[in-house]
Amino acid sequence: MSLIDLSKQVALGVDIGGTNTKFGIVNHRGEVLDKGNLKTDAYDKVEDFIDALYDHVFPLMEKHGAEKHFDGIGVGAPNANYYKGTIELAPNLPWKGVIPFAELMTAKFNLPCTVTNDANAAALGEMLFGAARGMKDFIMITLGTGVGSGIIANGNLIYGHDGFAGELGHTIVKPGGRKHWSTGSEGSLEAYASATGITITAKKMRAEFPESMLNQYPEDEINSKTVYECAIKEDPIAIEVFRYTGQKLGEALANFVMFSSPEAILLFGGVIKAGDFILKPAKLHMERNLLPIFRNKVKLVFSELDEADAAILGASALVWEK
């Protein structure tokens, strides 16, 4: 029986966003090899999408091919289905319905492909390659312009039944809360810890504080990162802001802890760029709301996944999870 070289081995890693798609070769230390982007919206069909992907990646499939071996292709998407290798009703991708991608990229790339949703996709590479190496049982939480998230239980990702397992911000923190500007559900997590919802409550906050710094910026530059500018000046409504986003966060947390008894919740995104402002108050009111069987068990964590590759490196991981 012949010995397999893993230093041989590489995985193509695709991330698809609305706007960007991200792709990389990975080798099995996580490092990657080589990398591109091309423009997701300018494709209004995906077989148009796929065949120029192919264009994109194919020079480095074979620049890298004569002494490495494929071994697949992941694919972290909106609305992806790991079961039946689709995209479905993603309402921020070009393409409507229910798209067999998976079947598409085998049949243009002669490969076989695995898709499930970004932030499982982000929970797989973190355990690959990321601060939950040695992990069985953590929650992914990616807070940026979304939140997404990703359950590790007993080292295997939970998919469900129908494979779209593990929303948990879309679940409800506050009930008959803030509109979500997409769902229309009311008091989501989405809708308070999202880079988008600290604009929101920013925005609120400061038309009720005339003092605050915040005033000091036009209306469309109000975003997290100005947020997080006045917080540093020790504007005390900035701090504000990122307190009650954490107490959110920390609330929904606790909920999620008692769920599935993780060892960690990995932080990853935009958001968490915060720091102590957020993750201080996360903490305090994520073991306020635990029962005493769960308090001072649970880690908060920041990702160690460089966060312009930790898409790819977490769709790559999709070749390996198995």
The other form holds:
Number of protein chains: 2
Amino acid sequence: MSLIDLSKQVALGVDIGGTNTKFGIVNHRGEVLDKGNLKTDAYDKVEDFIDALYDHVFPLMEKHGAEKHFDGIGVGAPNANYYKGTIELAPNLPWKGVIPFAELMTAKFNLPCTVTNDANAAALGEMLFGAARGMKDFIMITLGTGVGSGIIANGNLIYGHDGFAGELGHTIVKPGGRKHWSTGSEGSLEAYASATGITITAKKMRAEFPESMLNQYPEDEINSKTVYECAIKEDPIAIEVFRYTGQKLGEALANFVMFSSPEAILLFGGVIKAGDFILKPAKLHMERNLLPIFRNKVKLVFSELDEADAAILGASALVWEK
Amino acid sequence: MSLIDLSKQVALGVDIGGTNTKFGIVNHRGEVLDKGNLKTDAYDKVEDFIDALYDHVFPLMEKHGAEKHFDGIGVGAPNANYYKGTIELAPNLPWKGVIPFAELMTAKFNLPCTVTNDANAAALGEMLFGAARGMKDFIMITLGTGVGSGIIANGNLIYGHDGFAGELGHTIVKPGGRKHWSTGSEGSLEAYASATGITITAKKMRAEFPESMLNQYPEDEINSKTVYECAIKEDPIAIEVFRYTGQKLGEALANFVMFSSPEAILLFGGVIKAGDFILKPAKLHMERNLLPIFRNKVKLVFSELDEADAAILGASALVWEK
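Alongside the form predicted alone that was just displayed, please also present the structure of the form predicted in complex with a further copy of the same chain.
Entire complex below, previous chain first.
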């Protein structure tokens, strides 16, 4: 190991979302040396997508290749399985069934490739480069269109026996509650605390309260952004939408804390732009539902990573974590 | 290591409960060579308890000492902290505050001592000697007077950042539900699935249904044992008591599975004597609340350890696990 110059080692980090894929060349310090993106949903066949990704990445690899050594590729993607290197039955991706993604990437790039789900990648990114540096036990919750999670215990990601651990967005916070638009489950955290869930809550509440500012928007403009606009103008109904969301989130977080007793819970994703409107009720209801031995111990904080780079950093972290 | 004869190594396993303490001398094969017990609640001071324990154990240590080597002491106790060696604020033990239990034991016995909570000890016992042999990811749920848990992920117990992880009995399964008699929380798993919870459910249901066989018993004889007696005689209300208990347990188990994706969930403790009356509805409601990727994968099984010895085996396993 002593002969390897760490400053020359780089990884390719790839973050695959339903619409866009981002990638970047990252060094050990978490600096993104170069980056780019392409449309995920423009490629019906996964092989075509990987060919296009290669065409995008190859010029950057050539540019840095003279002075850097590429250690591998890390990929964060929905429903990606770390053990098997597969992407399995991902509802939001164009490629159906079980895709041997890591194998296909290695065949094309001639580099080792590791995959994991996007929230796990984000958790690794936070541990190596973000707000969780130095922590051995924390939980990352991503609050975006959906709710994802990555759980670190004793310094390692929890993958579970099959590689699918950490689907906290699908845990039930209100038995018999709101039906999930895609899974059909009733009362899951995602049904309330995702951007999609917030939109549903807002539409319900504005219908009940005609005086709410939320009624000034057409139906298709009601989302967490417009609710935020009304909340900062002190519309009580908009504030209540976030308070309710925060309560459901906080109740769920209390259960997570009693599972793995983390030092911190990190929140990440578009929904956290609501700031204290969600964070304060979340903290209140988390503490209220905890056993006394857990109270006032867990830090509830926002991610410190730049959102545009976080996913790439997290994915690249996979290369060195392995 | 090659000079150590494993067949000569033994550990002292101690299981401290609110009323009784059991101890045993255990070898690497999980055989209990000798055992005994004493009353926990007869000693108001922890030092007196440890002196009494020593007086009980010393003759057995002398008896085996000539041919065996004592490697250490493992202790399972409520609210015991693995990192600090303490027993902290345990509501059911006579000793109040934060007790430096491992330190006191080492001073008396002149042997290294490791402590952990009783359910964690049981999980280790199952992994080394019981139904979880060979498993790296499983959850142990103890269903007794209370509900305890031990979580194994990637072959290790999850202790959390402070040593208190795995309080699954106190996770909320029904927000705003039944108030817990001791913690005051509303709708915790323990409030429904413990023996105490079953008794509460049975008393409520027999009051609603005068025709139930459960009404043939005086109030203070209503418990999970008498409910079982009525259930095997096909009393529909007694069967419903267990079905409801199993439903709440199953809903909680689904959430646990989506956290750590275990290969199996092991159930242990007095309540499992109800057998299929609880197991079948628990399995049904667990599966029903799982995302499809988790369905029909998780084994839901009863402990294989002899109940009288399990706690001692589990505690002794701590010595070698460390």
